[in-house]
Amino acid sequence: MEAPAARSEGPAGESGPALAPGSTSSARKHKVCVIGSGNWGTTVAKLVAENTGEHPELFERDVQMWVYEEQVELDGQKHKLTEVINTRHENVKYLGGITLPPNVIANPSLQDTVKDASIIIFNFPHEFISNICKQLQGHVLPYARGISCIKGVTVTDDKIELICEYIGETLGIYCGALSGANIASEIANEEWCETTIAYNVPEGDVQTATTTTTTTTTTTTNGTSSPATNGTAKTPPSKTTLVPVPQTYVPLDHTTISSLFSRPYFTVSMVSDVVGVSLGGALKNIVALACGFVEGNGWNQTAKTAVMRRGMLEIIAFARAFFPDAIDPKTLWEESAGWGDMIVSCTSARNWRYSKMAVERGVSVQEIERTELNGQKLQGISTTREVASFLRAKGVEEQYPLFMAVDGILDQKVKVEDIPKLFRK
């Protein structure tokens, strides 16, 4: 067996993996693959294609994409979505026009697509996280490591569970989040925006001098790293015996994960609060269907405004309630994962933009979600459904008037000119 791979600075002052004292060839690569293939799915397999293609030496060079088989019709012809992308380069369905690395591999195969990956990212709408993971059971390294870009919660009337912490006891493994101010067409165009991404370097694994597992570093995108302020958040427990990742590989830590992600129009900052982070991306979903109820009814930016802090406010509050020894509520004031991200989610994103829509229309957000989003999913809706039966599970809805408002609105029992009242002390 190698010993383990150390730390070098390549030209430029870019970091790479070295040769251990005595070794006569070079670590072991990661395979990376996506699961998903929507939007946002698609535009995450580009961004890491092109860093496995410009970093042969941390990863293989092809990126996996699982594709949920369809037909699309092309020239009057139907064809197989997987097939298309593998020769267009393009998803026609998902993000038309935008040209996809040839790295990219669209896989119909869900099994096929994680054979021999070491790093997984999901991105899927998390209704189908259950499903997904099943089939997954059984197909996956027993130390590969997760990255999840799904936003959004698990919730039964007894437990909330972090998506990326169901995906980590179903399958076995470690899961880090990302989560930020992204727009997926914006990102598909290479406009530039930031986001974060959660990820505690599980003890057992191969580490750097440059992370450890209570130290956050914030990484840009020539490569360097600084101390960061919020590393004192802690993973919640976790029923999970993980398996290290085997010292033959490149050391997967907060510098290889962002030499995965990071590209000159996507900045990363690399953190280890994963409860701030995935509740920032999942919760901000529920107030930013609140603000597009209020501009879909006419009321200004100073009204949006006010729907916004409050929603923050019960945000940091089910933290503090919910995961209080696992959250550092910094996270959610400093990083793209928190403010950021909820003040793009309630300006331009779906779930503001088409809740905005149902108003002006005068029809449910359900049925704007049938007919506008070609077969895709606002996730605000079920991430309101599911946090308002836990709120009323635990006899706790009282404080939190404007996640419950957002549900008995998408309910038709609570009118939108009702919101005003919530701020009534």
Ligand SMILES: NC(=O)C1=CN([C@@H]2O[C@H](COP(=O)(O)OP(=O)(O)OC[C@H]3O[C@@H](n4cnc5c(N)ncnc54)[C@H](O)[C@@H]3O)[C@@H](O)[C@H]2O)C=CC1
Given for the second form:
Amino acid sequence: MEAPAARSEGPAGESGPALAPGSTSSARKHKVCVIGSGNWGTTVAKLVAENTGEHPELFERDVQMWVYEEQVELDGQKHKLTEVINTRHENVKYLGGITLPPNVIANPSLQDTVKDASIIIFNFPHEFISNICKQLQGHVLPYARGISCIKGVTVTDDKIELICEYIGETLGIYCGALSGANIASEIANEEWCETTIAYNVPEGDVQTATTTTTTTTTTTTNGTSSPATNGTAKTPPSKTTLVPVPQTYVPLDHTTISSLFSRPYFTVSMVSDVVGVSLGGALKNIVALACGFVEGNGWNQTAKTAVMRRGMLEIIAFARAFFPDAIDPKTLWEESAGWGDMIVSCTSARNWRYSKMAVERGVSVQEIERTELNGQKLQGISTTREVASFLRAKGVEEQYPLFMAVDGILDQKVKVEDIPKLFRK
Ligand SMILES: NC(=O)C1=CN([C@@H]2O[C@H](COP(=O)(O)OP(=O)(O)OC[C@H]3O[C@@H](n4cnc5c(N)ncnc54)[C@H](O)[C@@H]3O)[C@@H](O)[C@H]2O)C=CC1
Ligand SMILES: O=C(CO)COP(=O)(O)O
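Shown: the form predicted alone; wanted: the form predicted together with this ligand:
Starting with the chain above, the whole complex follows.
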């Protein structure tokens, strides 16, 4: 194996802004890293690294990608996954067959990955959030900003938090959310799709005419902005006192964030509804499991459509009940993070595919996750568990019959064929 790709030179210190090659501006560029290297983590690292390479005036070129280190077998020998990624430029375990840009650099150290990063992209299965955040505490720049691509929630007894809220509070930074109808393998193959990024530029960060904490803009791939329709959403008040991004940096606004994620094959819509974007992505995984169960049971598209419709009603009810000031109902209707994600998740994504397989084979979906996914995770399983336990703690489980039925099916206490009875008046 050839030597691992070298790290790029460190960023300039507070007093010495790094100048982009060929840039006439003295603004300090952002250093970007990705925490997570699964199917979606690696895909997002690929697309942002393409952009950091194409926008040297905005971003440092190299993107450190944290890899949960493991051994992989290649040519009859065991190798560290990080070494394989850095030499073959391919994540052979989680995104085989896709060549990564050489400026994606696999790093087994969490602390080293986030060192000097002003933009941190969080992208790993949500069950690891607490452990990872604990290890990151005290190691991120005080003014770093996050984008969570994670679909899930965190629940402690009768308290529920969005993943981006949890990250923000644990690390003392602001964190937005990216979610949409996004199948990693298709995007890695550069097939076109859309996504939604919810980001409220924190007060005190550099602002431009098109980005404020209360105004939403929709930024297209060509960088134009237009007024968005869902500008009424409010972000839950942050309990954290934020350190502003220093004015020496390139402004960290909707335009810069859009430039980091937009690709010709990845259309980004920037909004402000962090709750709608986060909950749409997290809760649709419960509905996707239900759709797989129903289809695996031999029922067809009409039954599945009923489940999707019922599921969306429960998502909206859940958001209104537990995040009452923050959800903008338009997000779920108009954004990729709403109905778009619901449709793709219930017709072709992993939670649907493997829950269908479980019923067809007569085994549990947990067993299928263990035997068929080669380390990938079905987020619907843990999200269902967490949401059901939260609803029980709140004493409102009867108001969410579909969510609770999925929990019962996972426990083998409810039969798939009993689902229609739950909705009889
Ligand atoms: N794969 C997809 O098409 C999409 C996934 N997402 C979301 O992205 C998030 C990340 O999912 P993927 O990248 O697909 O992951 P994945 O399911 O493909 O991979 C699992 C990952 O977990 C890591 N891991 C295993 N044990 C660990 C531990 N103890 N601590 C930390 N990490 C550990 C593995 O190294 C691997 O990177 C999820 O919330 C998912 O819902 C969102 C959109 C699309
Ligand atoms: O979120 C996704 C599609 O938008 C991917 O869902 P799965 O994790 O079920 O593959």
